[in-house]
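We begin with a single chain expressed as structure tokens, specifically the form predicted alone.
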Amino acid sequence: MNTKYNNWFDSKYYHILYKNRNHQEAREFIKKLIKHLKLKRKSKVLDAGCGKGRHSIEIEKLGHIVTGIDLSKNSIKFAKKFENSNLNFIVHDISKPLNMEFDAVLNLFTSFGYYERDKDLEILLSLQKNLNINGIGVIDFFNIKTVKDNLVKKEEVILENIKFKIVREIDKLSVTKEISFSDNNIDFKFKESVNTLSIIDFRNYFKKTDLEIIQVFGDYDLNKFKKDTSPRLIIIFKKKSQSN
């Protein structure tokens, strides 16, 4: 039985389970976000935790120079099919800064909080180092209150003749999802775990950096964040040294 957590994000089964993600929603969100950020054409953008590159691809189409990074070798291998002179994908740990600065640094679709909380701060400091002095950053996380209120504890999903059994739990520290299934008479069990971070937790993280939060939105239409009802927690930030 395969129980290694890190292998999950790089396995073919991860991509089977999540193959029906809403690309239209992602496309519309990116258009609204980039317009809101008022990025100049040909801005350098880092998509940190890019997965298979769906956000990076849309950002490049809007006229920007994009670098997507992710630890999943298979995700980057897929994303590289879409590379061009303004779009580049690299296997890289988002907690380790690249040796370059960007006009915008984005961490989208809950690509944060997958490690111990000290690592969260390390990732935030890495994003800080990759942001130029006048740059703007975005972290798109789930709203933990809404996740708790709408948690589906058990679920079965059949995709490509594989029955995925999913069990979800929440405690004070994390939201966990256990995924078990069989394929070719082999049993698999994987686990996803994301820290239960609220806006207060993020504000405490930011206090330990040279970054400051300037706006908080609650959904992909960029409506104001409401703690009890918003589906997302979208944080816009900049460097404290940046002029207002």
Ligand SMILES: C[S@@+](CC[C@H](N)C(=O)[O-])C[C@H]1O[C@@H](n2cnc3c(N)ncnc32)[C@H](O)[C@@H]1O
Contents of the next structure:
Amino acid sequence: MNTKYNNWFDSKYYHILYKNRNHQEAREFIKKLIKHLKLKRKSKVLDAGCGKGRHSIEIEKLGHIVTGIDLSKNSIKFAKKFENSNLNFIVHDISKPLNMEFDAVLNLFTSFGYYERDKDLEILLSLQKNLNINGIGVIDFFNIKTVKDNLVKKEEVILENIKFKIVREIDKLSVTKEISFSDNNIDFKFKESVNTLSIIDFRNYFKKTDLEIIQVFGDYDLNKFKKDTSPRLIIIFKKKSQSN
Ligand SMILES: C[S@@+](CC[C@H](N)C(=O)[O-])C[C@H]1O[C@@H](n2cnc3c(N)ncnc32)[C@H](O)[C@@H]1O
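Given the form predicted alone, state the structure of the form predicted in complex with this ligand.
Complete assembly follows, chain above in first position.
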């Protein structure tokens, strides 16, 4: 398991391999999610693990005040091109709370689970600290059952004249992706490893916080989570001390 930040996310090759990441899907999901969360206009929203900002940008367009944070300097550099008075991006570790509170804290598209399990809890506690008393939180993770069932063990993708060889494995603890390729006659190998967290693991984490899960969805259309078939595990939570 990686104990330090995975520099794969900050490498230019990560951005080549995922340059076609789906913006349309992000836009539609955000519209549905923000409507569901019933956020008032000008709500303060934290996008924790924002990457290049595709969700943050859409949330700001819907009339909210958004802060996107990510440890990838290159992703934040890119996202900063879209900054305005209601949208800003900071290089920041999501396991360390910012010195402010938000009406909504979001952790989207598997931006969780890249470290030891203690660190997962640290991240959850940091999200809790950044959430105001009446705030609402969202963690959008993969559904480990369908990842297992549909695992493509080996894949080759050619982009910008680079042949990326991807090998995926799952064991009890993590889903690992090894990406190897050569560029200008230099060989590269990166590894991305995510904890195999199920809804039960998340429920156990939440028990150790002052947060409670209020709803669980299974896809970006916000259909109910079904353990065996849902592609995603989307957890909506609030503070236990919140009255309604
Ligand atoms: C799969 S990407 C998703 C990015 C973005 N949410 C999106 O949907 O485009 C996961 C992101 O989590 C970020 N990340 C992982 N651990 C982090 C940490 N401790 N602090 C800040 N960002 C982190 C990575 O840098 C990466 O940008």
